[in-house]
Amino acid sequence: MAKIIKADGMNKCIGCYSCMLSCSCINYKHHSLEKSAIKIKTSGGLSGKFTSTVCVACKDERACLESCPSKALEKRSGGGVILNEEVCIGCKKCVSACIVGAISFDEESKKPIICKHCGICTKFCPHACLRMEEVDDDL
């Protein structure tokens, strides 16, 4: 069964950015913030609780996809996509047609940062502000 992530904990985060870490260094094998695929700021203030943008693994419309020249975007298990970085000619359509903000742009690679619903973000969150949820495969 698919699985997508969750961020219904969000007032519980501290802001550490675990989970960003973590997903730019397993998914990019990179240190930076900039390359994560979910994105954890603050609402501002002192006060201020921190937000997430991580992609909503849309099922019926996946606007990314559909406005993809190339078709370097693939229907993922379950809502989202899938990037065929061989096939992406870096054109940034995906980055302005996602309706949540989530898909950001790898200025190094020329190529756009998409989650794939791998979890790991899940995994390093120290206080469960994230979570898998099994959705019905619908492919």
Given for the second form:
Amino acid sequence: MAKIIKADGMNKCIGCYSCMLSCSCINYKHHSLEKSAIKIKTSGGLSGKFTSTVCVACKDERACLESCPSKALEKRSGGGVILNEEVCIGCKKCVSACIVGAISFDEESKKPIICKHCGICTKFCPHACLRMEEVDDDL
Amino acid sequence: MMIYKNYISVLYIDLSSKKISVKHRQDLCEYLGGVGVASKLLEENIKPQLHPLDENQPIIFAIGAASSIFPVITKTVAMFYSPLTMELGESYAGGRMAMTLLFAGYDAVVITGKSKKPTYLTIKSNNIAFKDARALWGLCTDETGRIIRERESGEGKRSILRIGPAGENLSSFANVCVDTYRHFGRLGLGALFGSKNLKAIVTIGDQSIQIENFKEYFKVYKEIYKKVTETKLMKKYHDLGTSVNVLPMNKIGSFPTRNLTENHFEYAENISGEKFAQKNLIRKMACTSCPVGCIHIGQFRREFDEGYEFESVNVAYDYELIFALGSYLGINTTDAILELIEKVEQMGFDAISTGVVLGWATESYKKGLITNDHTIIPLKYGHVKNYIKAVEYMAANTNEFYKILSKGSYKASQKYGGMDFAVQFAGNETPGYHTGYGSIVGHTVGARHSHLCNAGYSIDQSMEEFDKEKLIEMIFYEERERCILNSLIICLFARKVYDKNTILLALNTIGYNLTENDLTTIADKIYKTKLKIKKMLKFDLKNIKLPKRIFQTPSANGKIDENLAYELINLYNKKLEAYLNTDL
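So the form predicted on its own is up there; where is the form predicted together with the partner chain?
To see the whole picture, the full complex is given below, headed by that same chain.
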């Protein structure tokens, strides 16, 4: 079974950013907020709620993949895409194609930051805001 | 050295000339970071001969040797010349500031000079900007935050510091609000901002730092994360939060009530942490990189007009606020306390000092030392609406009396009398722990006269049999140990998570190469630097005069003997003199 991230407990978020720090640590070997594939923000200052922006694991049609001119994105089983960095030309088309805003761009490496649903963020979420869900393999 | 570097990156900002410079200081590495680096920078930049609010005085900020990259290492330190105590000013804030400075690439910031017109600063890795804040002058802290939030970039990875009217009008206990719910609370940093025409600072962390020893680092990170989230060490801070202390402190007779005329509050049940949780708690929050989430937000409903017109207001509460703006003023409902906290927040005062200052004013009013001519409205225990007005009058310096009141209980009692019941230690208003000799001596000898310097209140509760020498040793030990915690800068709530071994493990995976002995040497260096600054500012424990009230109202450990208290302070002073004479 494939797994995808579900950020459906954000009402419980305390804003500790542990998810972002662990994502960039594991996937990019950096202490960073910039390089995290999941982004935590507040809606309207700290008195507003915390929100998360992360890949929603589109199935069937994936706008990011469709927009890619170099075929650097391939379908990921269960939803979302896998980035082949070597083929990516850093054109940022995927960034604007994702209407969720889940793809950011790493200005250092000139490559997009795309969630691969590895689940590390859910392991470092102390308040059960993030979880992994099993979904059918669709490929 | 700082994380993966062999230097400390110091950003110097001069508000007078609008000039900036960045220096990479290798020589500061021996002070580790945080309070160590900040102490050294204060020693270098302070002008002892000038008033604390002279424009040439510096404001120093520093992050720590392991800021934000391990759990619960969340604090930024501010050091300055305190206008409240007229000596060493040292204050800590959580929120996002430490992480944003780390990712902006600055380990410390030194701000000097005075802007001609109200200004705010934005600090980024590649840009420091001086911005027009004339229209913000006079605004309360949340409105200031909102406007800056909407103007500036960096959402989610920025920190916004700002002062309210109290800081602008140079109250000696004005604070600096950090990210809405945290503060550089004590000792008057807000007044230094005001004296420099500095309304706010935005720090934006937009860079990344490559991890050098990924495997070792992540292993230690995971261990500490587990210790924080899966053991009981931090549980109470998340569950009820610090307000869990209300009932136990009340029960043992350590809960200062009505200007410390009593040591317990008959309405404690009504304002307990449990009661706040049942009636008002709506959410919990965390500082960045802290998975605990101790920040408790309470909500109250305010009727702002007839015809069922209501608004809901959210404010953060903690034990110290419940004591200072609750029992100390005889206020006995959670809603009323939250309403007073909100006003104190908006005006930009330190909550503890505000409560204690108003406690003194209430007793002075009752005794006829001051009258309606001074106070404009009657000040009576429990009358929250009038206290709210008094806080506004203080912030605005509405008359001569409120102006002097905004300089603290020591200055106010010098002018109007009532020194015996102005409950302050070396000028800093008392925190909410009347536990015994440990608290009194701890507050007095503590470098910044705070309960957090050495936790004397905790020694009072744990020491089974009173022993003079042991008490002095324990206070000294703790005061020195905390120089290490505060150089990383670990939130003191996590002091049991970060024993020496854990500290060394953490530091040595991010590029340091330290032993336990090194930590002791560094602690000595830091403590001695702080003591030297205090000496430079003519602080002398021999001149301390304690308010009689603390000897009249029994503590948890019974009545405190005045002579013995002074004897203990004298003992500590002798110990310090000997300590300062030992080689560095």
